[in-house]
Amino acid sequence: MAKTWDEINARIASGEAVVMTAEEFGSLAADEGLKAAARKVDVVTTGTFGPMCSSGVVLNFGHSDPPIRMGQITLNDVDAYGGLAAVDTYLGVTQPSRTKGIEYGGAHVIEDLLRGRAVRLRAWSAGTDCYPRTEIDTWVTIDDLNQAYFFNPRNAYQNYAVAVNTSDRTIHTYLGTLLPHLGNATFCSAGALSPLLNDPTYRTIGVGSRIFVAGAPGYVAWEGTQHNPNQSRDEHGVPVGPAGTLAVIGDLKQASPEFFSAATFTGYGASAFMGIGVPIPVLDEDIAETLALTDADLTATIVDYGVARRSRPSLGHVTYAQLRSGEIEIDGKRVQTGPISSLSKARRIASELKTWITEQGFTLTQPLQLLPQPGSQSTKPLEIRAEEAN
């Protein structure tokens, strides 16, 4: 029963597909069996809505009058990059305000932009012969960019950790704020909706994949930032702890502000919620097998954050289903959850892009190349030396 890229691409274009969201596949192979719901269903969607900190956007301003050669940039009293040429920079959403600290960031200026809010653009620069202007002062919206778009280096996290704290104080995460003795557990994920416990190895995600970035078309660029495919995987070869992740690049004049949020954690700083989803085709039965997984069926791992350490303690492992009830166990002791992604917003990223494929024919690409597979490569660590390597 095996189908190609091609004939299930033709099937879009003559709307004649049948696609469904990662739920509702679940429901259908629970209901009708995996090899029936295979042969039935061509594309599912997946989506995820959480803080991906490892995000910004590149900007291009255009030319003044005299030019100049952006050498300082500050956005909003946000510090940009300023080493690409002359009037190109990178924002990240986590740099902090001059002015504001960690209240006001990257992120919020980002989310000016897309609300169509005007931006004080300041720089400066040493002046060259063909670069003479050595101070600039001005607002920007979005309309006046020349090119405005999201290039995220690490989104959509493989199964990233649930989050507890054995100390005997409050400690501020990117996860939240954690009460001491264990007072409670966080976590961030969409679990059966999220893209990558949807082909835990990577067998249609790579680059070039067409996907939803932040409600606009978008594409995997490469591999994220510390992709680990060498994690320990269960049963169904999905991973029980952080694993992959994606580099994705979308359009910001394109986005909406539905599906991205600048936010700030109390004693962290400022991040970013993201939007994506990923659509996956319905290749085969091993494919089906993975996209049928429920919440029930998907287990992440509880993690230490009071340890303040690289390498923190595992207290164990825990389905997403029991995350979802609003309470789990650890050690004899019953601790309440509570996620920091939005279930809802992931819900309604898999049936918005499930819109696309069926109503505007959003068809699928295949990966240029795949993501490095299990058994590739390893993340290393950044070791601390007294004197220049070898």
The other form holds:
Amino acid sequence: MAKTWDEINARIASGEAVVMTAEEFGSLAADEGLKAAARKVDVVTTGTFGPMCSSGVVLNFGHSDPPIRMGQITLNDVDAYGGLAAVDTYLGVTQPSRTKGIEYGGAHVIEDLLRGRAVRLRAWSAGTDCYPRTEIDTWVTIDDLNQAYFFNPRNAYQNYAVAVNTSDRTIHTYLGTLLPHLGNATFCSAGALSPLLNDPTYRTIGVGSRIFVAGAPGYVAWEGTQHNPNQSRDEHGVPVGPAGTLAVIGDLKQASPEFFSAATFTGYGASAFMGIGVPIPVLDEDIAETLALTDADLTATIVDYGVARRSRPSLGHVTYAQLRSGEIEIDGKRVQTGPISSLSKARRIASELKTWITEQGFTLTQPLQLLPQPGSQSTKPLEIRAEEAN
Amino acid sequence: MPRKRFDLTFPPNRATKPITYHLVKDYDLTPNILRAQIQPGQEGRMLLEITGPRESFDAGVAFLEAEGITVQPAATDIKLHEDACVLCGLCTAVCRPAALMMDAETGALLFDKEKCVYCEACVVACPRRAVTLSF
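What would you give as the form predicted together with its partner chain, now that the form predicted alone is on the page?
What follows is the whole complex; the chain from before opens it.
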């Protein structure tokens, strides 16, 4: 029953493609069997909406008269990178404001731009013969910018840890507030809707894949940072902890504040909820098998964040269905759970992407290059050395 | 009979005083500790609900203040700002009385005001700052 990319794209172009979200596909496979579901459906859409700290935007401001080579740059008092060409910058979502700290970070500037608000741009320079201006203080909106696009080094983590805290004090982490003595557990994955959990060995998602980035069409640009295809995997080949990641590009000018939201994690820092969606072609029964997996089939590892070390102890495994129930059991103790990744938004993204494909002729792109495959590489730690290595 | 919630702040040297005993015994009040963080030698906080007849009510509060405790009216209402909320659910992870829950099927945020003790854990936890208290 194998289908090719071209056949699927032809069906999209003629408006005949059958497209379902990963949840709908899981139900169909349960009702009608995997073979029938694989035959019937052409594309499965996925979605995730969670905090993705390694995100940011490339901006070009255009030149003032006289021009300035911006060396130090702030946007609404948030530092942006000044080490590019004269009026280019990169603004990362976690950068805190000089005056408001983590309550207003790079992510909040980006959300303000997305909402059409004017943002105060200030920049300083030593001045050069070709760029004589030494200081500028002005206001810009998203429409004033020549280019504004996301370039996110690490998004859409393939699975993540379930965070708990066995220490005797409350701790504030990027996975939220963790109460002492296993007082709660937080988790951060879209589970059955998560893009890379649906294509666990990166067969169809690779460099050049056209995807949904915060409501705009975008692309997978590269493997994400810390992409680790060698994470432990279950019997379906699905990682049971953080594994693959994606670097993505998407147009901020076409993005929507519905799918990008600034965030502040108390005691930790600023970040942003990014909405990412990836369409996956149902090429054969092998991929259909992982597309059909539900929250009851997908597992995450419980990790003790009370131990502030690189390698934190693992306290076992749970399924996403258990996590979603609001309570899990760890060593005989009932622990309340709370998600960080929005299920509601993940569903919106998967369904929006479905509309793009069925109504707007959004076709799929075969990867130009595959992501590093299982067995090919692992993530290296940073060792602290006293002197230059030989 | 009046019932009010108070946010009490104890200076470090008053943290071990058995105030609820005196509220019951001397003022005929019914104190209900909703949340407390009190350690000897440190500043303490207590969310205390007091029920009792009007006349002894004011006297009880005056007693607390005479003991060096700062007494402020506690939040009486909590607001979820739906326009800012992204339905992540992180607030449900810190809500001990389970007033905030995620519907496992729909992903909706459920709030049972009756169970809320106004402890503010969700206010601090919400990454969108979409929960606020009013007094």
